[in-house]
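One chain follows as structure tokens, the form predicted alone.
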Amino acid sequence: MSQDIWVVVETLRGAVMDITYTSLAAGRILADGLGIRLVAVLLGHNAEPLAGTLGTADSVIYVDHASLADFTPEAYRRTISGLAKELAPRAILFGHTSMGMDIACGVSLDLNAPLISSCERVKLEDGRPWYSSPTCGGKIIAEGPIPDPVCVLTIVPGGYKPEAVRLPGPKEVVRMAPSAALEGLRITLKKYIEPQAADVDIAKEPMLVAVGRGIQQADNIALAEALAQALGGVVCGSRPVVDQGWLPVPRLVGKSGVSVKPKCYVALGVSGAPEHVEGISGAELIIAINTDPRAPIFNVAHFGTLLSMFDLLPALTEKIRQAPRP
């Protein structure tokens, strides 16, 4: 039995997604604490060069097959479950993303292994691996030991910085033959459908002002727009604001929207649910303004205040306007 820690690599159109590096950071803690290896599991077709970005892993298992060129739940589940039955890892880490959640439950079922979802942190306690998982919008943190002999986990963004483990390497690439189970797949990817072009690309903006449910009504977005204009940025929002139709869909930040990497991200009345935090893990500076002291956004913010945005924003915007420009 290998008893390695596995991280399933998430890719899209030939690029490794940031959530993979977040999961590798968590996996590194578990592997080092248990004295075992960290292994990245890369599936694809002509995708072996991507292993060169996974240097924090001790080894990469690479499976090449035409059916794995693009993600489909059936092909990935069959492949990962087959590998795990053969090699017996101690734990399998997926990103808590649409891809990870599509297959983590199935792999858990195939292996008759417990599944722990939405893990934000992992640690070693008295020699045993433990998980920490926020629930109820982050107001409750569930903790406990990671069961053995094998366990499946999904890792949410925000707990670890992807940049810290994006290293060249790895030390070893192990090429595994594709499973015979990949024959006769019922689902294949035909094409990608691009979303409608946005008025601005928030993924490329260095300064973002985000509005959440705490903005209360559409008319109040004008306060955020005034601040964004003073800062030289643009307004974006969380799911509740977009669902209300107060901002267009291309301005949505989060798992079901856009992942952003601004120099500064100002969150106005944003609670900070895991789905939203996933989209802002690459921000260099996060400033939270929220009257709820238990809001999960404060767990990832570098600076924060409990002041009402309706009292603070007019004065803050005016001060920024009056400040000398570099």
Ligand SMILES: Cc1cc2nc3c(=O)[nH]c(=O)nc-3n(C[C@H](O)[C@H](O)[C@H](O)COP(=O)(O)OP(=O)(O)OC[C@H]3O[C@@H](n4cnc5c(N)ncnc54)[C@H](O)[C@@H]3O)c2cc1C
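Here, rigid core means the biggest group of C-alpha atoms that superpose within 1.5 Å across both forms. Numbering follows the first chain given and starts at 1. This one's a predicted model, so the numbers in the text were calculated from it and none came from an experiment. Compared with the form predicted together with the named molecule:
- Residue displacement note: residue 309 has its CA displaced by at least 2 Å between these two forms (rigid core superposed).
- Fitting the two forms on the rigid core leaves the C-alpha of residue 260 displaced by at least 2 angstroms between these two forms.
- Once both forms are fitted on their rigid core, the CA atom of residue 102 lies less than 2 Å apart between these two forms.
Now show me the form predicted together with the named molecule, since the one above was the form predicted alone.
The text that comes after this line covers the one chain and nothing more.
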């Protein structure tokens, strides 16, 4: 029984993803609180150097195999479940991501371990490890104990800053062979398709006007364009707006899009769902215009108004145009 806290490392084309560090930060709290070790589990092929930034972990387990060079659900899941059956960790933390969510459910069933998803924060309460997960678009927080002897969690960004735990190290790297067979996979990676080329890189823009589903229809994007123009900025948007084809894909902010860090982010009719908010944590000033007083966007915004954007925008844009410049 090792009873360590495990963090499954996510890598994409030779880079460790930020969610891994967020998970390591959560894992560190649990490991320290319970007086056990924090272990990062890295899968790949010729990828051992990636362990070099996992210094927050006490130890890294590295499994090398050609079938693990890139993420595919079955190979990764079998490898993790195989290792866990052998080494019996106390908890396994995955990212609540494209990779983690493909395999966390399967691993939990393989181990007969309860599953907790969208966990944002962890703590020790009366000596018991405890999770808290935002749910219902971030409007509700669910909490409870992390059951023993083993539990699987998926971690969302937001609770812990990745930078603080991106440390050189680790103290040891333990190389292991995959204990599970990696043949007969029903899912195989064919190729990667690069993101659509962008006319502007919103990650670099200092002034952004974001439109959400509250904009109602494509024609209304012009209202946001007018505001952006008055501010000398560009328009970006939430996923539903991009899925509707009202804005091009490179303008998408959030989990499946771009993380932005403007000096100012004006959010028009954006509710502030966790998948959106994770992309704007680097914004210096957030102004939210939303008619719902309980919209989670107000919890991250600095200034807000409940006026309808359709009432406010014409006046606001005009006043910005007219305002004296320093």
